[in-house]
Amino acid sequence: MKETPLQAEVKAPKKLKVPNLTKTRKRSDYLWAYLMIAPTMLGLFIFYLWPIIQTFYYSFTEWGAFGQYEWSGLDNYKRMLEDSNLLKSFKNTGIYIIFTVPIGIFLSILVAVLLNQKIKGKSVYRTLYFLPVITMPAAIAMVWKWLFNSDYGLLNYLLSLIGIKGPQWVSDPKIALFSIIVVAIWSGIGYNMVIFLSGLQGIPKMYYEAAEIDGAGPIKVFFKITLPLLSPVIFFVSIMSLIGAFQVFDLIFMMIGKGSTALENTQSIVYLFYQHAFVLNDKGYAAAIAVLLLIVILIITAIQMVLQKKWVHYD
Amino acid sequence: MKKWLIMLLTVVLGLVGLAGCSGNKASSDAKDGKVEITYGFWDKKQVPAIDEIIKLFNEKYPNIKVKKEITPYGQYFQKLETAATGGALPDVLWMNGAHVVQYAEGKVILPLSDMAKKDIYSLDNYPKSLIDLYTVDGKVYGIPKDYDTTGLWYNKKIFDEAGVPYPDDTWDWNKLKEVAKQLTNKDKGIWGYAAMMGNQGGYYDFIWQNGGHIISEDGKSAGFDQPEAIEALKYNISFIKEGLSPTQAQMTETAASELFSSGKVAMMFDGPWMVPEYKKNPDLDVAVVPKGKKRAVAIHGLSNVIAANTKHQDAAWKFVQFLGSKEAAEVYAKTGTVIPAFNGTQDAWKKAVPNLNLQAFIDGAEYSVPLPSVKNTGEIWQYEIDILKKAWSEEVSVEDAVKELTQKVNEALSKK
């Protein structure tokens, strides 16, 4: 935007004068301040960290039917090291991740940046970008099951134009987690390129002027100015889209019969989780594989948010 | 002011405002008098007989509302199993024979047999095995609905292009077999048959046709891996291997009914359930399944169940009554939805399609075998869906597949 010459302006002098800000606070701005946040604090106890500590307790635990449990100690995790479809999905989820979160990132990043150009019915593509994301997943899951199916759908309807016979997109086990990618990355290019794009857009104007005069050209602006100021935003967009891409379930549901052969080869670890959770009733082990993924999550964000300090330029 | 104090003021702000919210939402139903019950069920297809039923039942009783509930049949269960752990079933729900067992044991729904008999409601009005499917431990649990065979489904114009005769009660596997090479049509895409992988209707009806069982009279053991159900397995995916039906991942991705309404398919095995959907197209017909060594099909009904936790017992039970009624069945029969469990009724169904030869669901019923039924059957579904599909689509051999599944079954029988 226009002000952002003077926006870090601003941002300088606010770190000096925070703690004297604290200090000529009332006691009663407090009370309000806590106010305000308690619908919020109050919603995230019981919705988030009270879930949590149950499914941590639950895991030690064994279900029959209705509810009934009783302590197993640490039988559930034992059970995993011999479970060859955790190993699985684990592997699933993975592809997936490898897959999606930097192809992801980078389209977004390329849309983006087209995005940010002074180009004709710039609204107009930034709403088709962004349709994606204020739709259910079940139904981009749905209508993409249609074009993917392999005998009535539209792909392989285009490819038969040109006298290829298309492939069995999500029932064939070889190909049917790509598909699911593909998709996936299409869904979420919206969601990052509106963040992106807020980024880009407050990368003072004063360095491309000044690569201006110095003769650089656009790919060398690219890469030494828009890059490295960008770096928050794109470290900010990889753990999100980590954090998401590790609990994928919709998409596999919703496009994966159950009856289907491509679902070993494309159960995501939520998948598994759902399965022992709600169809074999075994919610202490599904517990117990929540909790995994949680730690994982965990050691994962950990190791990214350490690598940061080598490669993410705050200003 | 203390920081503790403000946590505890937030605290208990928040609470106040919560509780706010659930006492209005108790007190909303029990005003003049009206009681609302919920009323969970799974087939859409059903939704217009269900409300001429509810209307008729609300010119008796204006004062009991009924809700419906529609969850689809692939998450009803699961979405029960934690609604009743959650203690949030809907008052009156369906039930089917593969759960009964485990509800009735889990004290989740409610016996009726007391009420039954207080109310001198007599249960002689249903065919005696579909009372049995749902006595457990001598009680009876659930009023039945309806009641369901297997029929074979054909598509008239498929037969009438080839020049071949529809099928009729002279026919056997054999037969099947050579009318499915002469009906599938590679250039039009047509397959001769569904060969489908599913139990009711599907396999299950093959192994009884070929003398085996499912499970054994004991209850103890599978029997997926005798020669009789093996022969019948293949039978089954040999149509798949000659091309005469569509593969198993063509039917995930397209369900063997849709292909068969759209007249993809030229036969198929499916039940009266299909009645409201495949009438629409007047190109469809049914006859009775083929022989094997003998005849078999599977028979299985639903019936009304009512929820342990309901805290409107009377309203729900009025409604269960009237759900089995003389008055709901025949909505049931002129509607041609499903057949009428209600003796007497089911002529009624028959006339209300008279251009689809239902008589030969109603056949089914003389050669049927009912649904196996344990405490562990949804488990045990779960375990077929999960091997047998590795076998259709010829991922392995039948042989390795029935192996695995036996052992897994006969594991899940012997849990407590």
Given for the second form:
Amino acid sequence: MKETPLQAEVKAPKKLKVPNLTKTRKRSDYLWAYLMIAPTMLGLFIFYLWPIIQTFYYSFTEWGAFGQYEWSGLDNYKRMLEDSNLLKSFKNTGIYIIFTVPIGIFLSILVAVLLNQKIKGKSVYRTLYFLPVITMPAAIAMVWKWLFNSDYGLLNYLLSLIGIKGPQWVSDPKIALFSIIVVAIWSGIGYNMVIFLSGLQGIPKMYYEAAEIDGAGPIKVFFKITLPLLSPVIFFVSIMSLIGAFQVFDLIFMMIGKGSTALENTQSIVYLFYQHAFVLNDKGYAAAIAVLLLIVILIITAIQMVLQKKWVHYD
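Output block for the form predicted alone, input the form predicted together with its partner chain:
Shown next is a single chain and nothing more.
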């Protein structure tokens, strides 16, 4: 049966489609979010991820005298197994890490705890301890090299006043590495101290008040309250200090001469990388050393992440 014109006019109108404003707003928010992080992500890719990819590729190549290279496969990695200098560099770096990381963290905690007390002029002390952090490493190395000078250095002069002949601090192969370790610990205390201070100030005072009521002494309070609650900060500092210690270069480069007899006993992994990349123009082998260092750091960091579950307290 056909509809009459009147029935067609009375028929209900079709519903209009209303746009979903929630979805549109979400898409707009995502777009603006991606636009905001795009410069940072682009910088990370250009200056971090892409060099890592290039280094990994170059580790399988052999470089010529004029910047040309060719594929060499696993030759660079096979060469590592027979390189005594690489093994020596790992040994030197290991000794450097064993001393600088634990001692540096211990002294930083000690200084942070002392400067967290109510003492006069603590702002001045904090500034003095932090000054080495904002000082150029080259300047620090040159000052300490003068202090360590065996002929006219301040340390040997002070020792001569009490009848002791000072050693050759930076040229004796037996003690040159330990001289660098002293400088590294001294220059790193200020940075870690600031981080530990922020962690200490985040500990609720009610724990210390309760311990004082119970009659706990300062040593017991430190080991039972301060250290456990500071463990997440200690964990963070230990990871950052370990990674930084693996990459030590500037102090060795500035304090130890290229022709020094102590260079072999102070040469780090990064210094060996520098030698092959920029002195010997053996960039393929240098890239392989960098890849090996990256793998070692990743493995040790992963071990730290697993072990932290046993001693780090987040509650």
